[in-house]
Amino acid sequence: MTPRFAATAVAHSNIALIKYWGKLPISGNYPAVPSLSLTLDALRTRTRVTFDSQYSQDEFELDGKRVLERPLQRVSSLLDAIRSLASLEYFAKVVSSNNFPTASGLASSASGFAALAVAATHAAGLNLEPAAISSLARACSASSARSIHGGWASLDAGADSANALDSGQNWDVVLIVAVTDPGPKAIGSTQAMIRCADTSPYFAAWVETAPVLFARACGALHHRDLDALGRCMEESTWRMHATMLTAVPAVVYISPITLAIINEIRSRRSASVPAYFTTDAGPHVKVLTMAEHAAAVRSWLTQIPGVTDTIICKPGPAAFVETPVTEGHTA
């Protein structure tokens, strides 16, 4: 029997309410600004990693299709770090699937690399703390560092790993995803961030003001102040997109449907039905509200032409291993 090590892990997407956008100008993939996120129970990635002596190179399959070039290189980069830690020489086969649109602005890379980090470390026989797994994931996808944790999480500027802030179980909020165009975005987030940092006259102001907004949002979360948190979230959204729209050439993820949804939320929200929007590197809109108002807000969204689906998300769990660590293990 050839040596074989395998594990399956599940991780959930997270949406940054206070945005991560931009990297420090140093090696290592460190965020330039602090971010605050909510891990979502309804959006998940399941990933199986098998290290086996029979493989002559790493293989990556996503949603039933073999993946090559840069996406495979990013996966191999994380696997290389884990192989080094475990003194393991075998290549791996990675089979991953999402239950939501991939690479369309719903943070599939966050859940994807978090699931990969958890599955691969366990398959390699490493018993690492969440902070160490978060660090491994961050080196490939900064937002994935937060998906290691459930509920509310933060990733400080220049931080090596994300912090778990709150499980989210004692505050009955939901984030409703209004899906518009499920197709892949025209420009990836990493490339877009680099363009914004290099060419947007507003990027420096974004980096300078982001920590203050982050601190306000964390205070609002601590006090369970939905209105304060929602307004911080919207400020962060517009400031992030300001750097995109003023890049050269401009990075435009917002579509007419995106704006229609935002206008609907702004016009309909009230003290009796509070609702706040955010949007990321994609056309979809996410709406923060209390669970008791989810049905009402969802009805607003479904009436907007161009909204193809709505997904009600509660605070989700931390990434976890789904199957035994090893199969057919030979020392």
Ligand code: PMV
Contents of the next structure:
Amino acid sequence: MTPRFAATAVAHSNIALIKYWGKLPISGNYPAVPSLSLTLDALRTRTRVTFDSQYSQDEFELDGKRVLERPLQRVSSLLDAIRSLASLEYFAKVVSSNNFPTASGLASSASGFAALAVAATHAAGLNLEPAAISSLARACSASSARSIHGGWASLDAGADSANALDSGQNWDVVLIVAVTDPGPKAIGSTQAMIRCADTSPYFAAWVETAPVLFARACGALHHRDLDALGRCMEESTWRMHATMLTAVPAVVYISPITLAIINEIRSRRSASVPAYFTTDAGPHVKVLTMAEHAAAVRSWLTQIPGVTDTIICKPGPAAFVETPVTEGHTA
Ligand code: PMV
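Take the protein just shown as the form predicted on its own and give its structure as the form predicted together with the ligand.
Up next: the whole complex, starting with the chain shown before.
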């Protein structure tokens, strides 16, 4: 029998209410701004990692398809960091599946790299604290550092790892995803962030003002003030998209349907049915409301032409290992 080390992990996607957009101008993939997110129960990635002495290269399969080039390189860079920590020389096979559209602004890289970091560290026999796993994930995809934690999480500007703020179990909020188009996004977030930093005249203002908005949002979360938190989320969303729209060439993730959904939320919400929107590196819209209003808000969304699906998401769990290290550690 050949040496083989395997583990499977599950991680849930997270959506930022206060956005991470932009990197510090140093190597290592550190965020330029602080972010605040909610991990979502309904959007998950399951990943199995097998290190095997028989493999001659890393392989990555996502939703049943072999993946090559840049996505494979990103996976290999995380595996390299873990191999180096564990003094392990074997290549790995990574088999991953998402229960939602990949690479379309539904934070698949967040759950993807979180699940990979948890599965690969366990398969390699490393027994790391969440902070160390979050740091490994952050180096590949900063948003994935937050998906190591359940519920509410934050990632400070320049931070190595994300913070767990609150499990999310004591406040009945939901984020409803209005899916508009499952197609892949036109430009990856890393490239788009670099373009915004290099060319948008608004980027410096975005970085300068983000900490104040983040602090306001953390205060609103602490007081469970949905209205204040929702308003901070919308401000962060518009400011992020302002840097995108003013980049050269412009980075346009929002579509006419995105705007139609936003307009609908703005015109239909009220003191009795509060609802707040956000949108990321894709055309989908996510709407924050209380669980008791989920059915009403979903009925607004399903009536909008171009909305193909709605997914009601509650606060989700931290990333976890589904099976312990298996399949024999020795020859
Ligand atoms: O970690 P990345 O490269 O997938 O960046 C994602 C950035 C946004 O989703 C747009 C915002 C965020 O904070 O998640």
